[in-house]
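Only one chain comes next, encoded as structure tokens, the form predicted alone.
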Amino acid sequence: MNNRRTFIKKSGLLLTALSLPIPNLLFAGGKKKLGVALVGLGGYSSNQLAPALQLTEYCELRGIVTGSPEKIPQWQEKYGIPDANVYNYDNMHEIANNDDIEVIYIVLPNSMHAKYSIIAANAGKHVWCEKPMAMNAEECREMIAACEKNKVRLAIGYRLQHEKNNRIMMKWAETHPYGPIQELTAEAGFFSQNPGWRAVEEMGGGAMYDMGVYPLNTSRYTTGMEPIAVSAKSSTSRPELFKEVDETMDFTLEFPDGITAHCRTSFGEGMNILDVTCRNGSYYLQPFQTYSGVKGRTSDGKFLEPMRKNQQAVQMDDDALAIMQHEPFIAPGEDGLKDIIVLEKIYESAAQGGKKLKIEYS
């Protein structure tokens, strides 16, 4: 079994993490919060990350990077951000001289993830990057290389890997309480009337990039394996709106031991379920990827109650604590890279009419 945790250990991520210098983060008998700068002040930063940072124990919002000057006064007033910690995309590299900020969180359209993650790494700051990690595997590898070169850490914003019930799925991938997994279904989507940049190909739009990484990533940690083959089909019911990108993507992942994951993602319909069938029982989460209220049930009647904490706050605290304590990230850059390798094969299969393609990770 190609267990993901085994891969992480073998790849030397733990040794790398332990060897990185982490200055000024922990003091004897106390703790210091990490200063975070958000890059991009769109809806996710405004409505999720900035409020969540007010709930964290180990990090705090200290800086912003934006191309919208009109937003600056509002953010400064609301979060007490000094002028010295306000940047734009042209002078973002100057954060290298700002000791208030230890982490730069990239919250931009997908096509901009690699460029600004590399700028952040070159500034000597740890990098948190929203999913999907980048547009292609080459960009992912460039991001990882930049962080390694500058001796900083790279985490991908897979909040579900920090959520209580999804973490139970990760644990059960190892312990098999209902016997070996045989197959699973993972679906994530919503009806979008105004997709904006998510309908623009060159910006990384499309249901697969935006929502499809949820069933993809979830299938990987729910099985504890890496897919070895994929077949996919892209479709749209509104070609006038989705002229350049996929509105819906159906894809099937084949794993070792004959395990199959049936996955679907869409901007044209609501769906939100993870359903796992095992030899001796089953379990599901529905919803499995909402910002709150993730819950489920097992075939023997056990309820998986929702987590009472803010997902984004837990995610950022986990990542901050990993930096402070020289521990591996739950979702490092290498995890994001694997998703993009598979995602590229999904698009390749869809372009070939659903042909099954083998997946290679080298």
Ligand code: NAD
Given for the second form:
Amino acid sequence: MNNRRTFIKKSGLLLTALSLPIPNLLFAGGKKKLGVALVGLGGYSSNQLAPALQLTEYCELRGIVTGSPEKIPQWQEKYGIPDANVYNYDNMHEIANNDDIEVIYIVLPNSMHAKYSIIAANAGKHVWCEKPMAMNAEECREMIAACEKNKVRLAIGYRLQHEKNNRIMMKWAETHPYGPIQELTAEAGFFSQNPGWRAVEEMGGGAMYDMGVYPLNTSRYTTGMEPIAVSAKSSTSRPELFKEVDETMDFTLEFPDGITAHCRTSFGEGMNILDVTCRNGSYYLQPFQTYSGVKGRTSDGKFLEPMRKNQQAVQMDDDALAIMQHEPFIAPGEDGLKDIIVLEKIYESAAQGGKKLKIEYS
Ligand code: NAD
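The block above covers the form predicted alone; next, return the form predicted together with ligand NAD.
And the full complex, kicking off with our chain again.
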């Protein structure tokens, strides 16, 4: 109790001194940090999320869910995770009885996002789910409904929406410092030598599901609008590797006011740019979607310097604070759903040889 009082007093003084609103930490039961369990201990959990959770102020790594028993001792030793907080995919629902864990973060292959997000929600825990939210809009809606039913929150791991320069893009979508946006280019890709499950259709493979959601999501927040029509073409230069899914997808999004977004994503070539043309000037971010070093320039010579903080730590702290303070998430499930509605149309258009299709959101 003393610690809690001292903490609230200290944080109150500090925040008052900074003239910021005081976070209502009492909503989190007086706890400063929310306990997070990572589900799936692959590349992103191991190399980005777990290290970032060592830097967060409002959440910490307290549990793991894995189907690979050989990973358990390393993770327990490295991150001090007790036996009671280690689960596998079959007993993960028992986290319902674990008060150490408030948030379950799904970091599995894309086709597994919906199933394990719903298990997490049914365990009464808040859900953070990696992008792309799910395989189709129906799955996304089931995830949203499961979270609503269990009165838990759902955020999508769109780290870029927490990154300083991408947030400037969102602000400029409202303030139009260079006049109304006319068109933009958004491209994200890398050369994948060994795509693994990312080349398997039933696992949710394909460049569009993987990197393609970046140009899509970014086009939406850079314009501050929802696309009304799309046309798309998929291609591959390595048919022996990409037998089932797209290696490359080119897609054009039409927004209201005649704004067009020219987008491209690929597992076959490196690209990383957001370039925005407005009536009275232009600006770009290059790279726009790396883990660090996102930077850019404006047509009148302003330099958008990279953010110094760890992107994933900022993302998870923003989302933890949103839970504690009962504030909206920056990227809630509804945002992930909108991308998947458009993504489904992109695949539909590609299957019809690039036919322009209208997008309906209801
Ligand atoms: P990965 O292949 O490195 O790890 C996947 C994990 O899932 C592994 O631990 C694997 O053992 C486990 N798994 C369980 N069942 C599996 C099955 N049937 N087949 C294959 N693996 C299985 O993948 P990753 O790069 O960590 O990606 C995981 C998720 O995180 C994906 O949804 C991806 O889109 C997302 N991701 C997001 C970012 C980002 O910047 N936000 C970056 C990388 C990955």
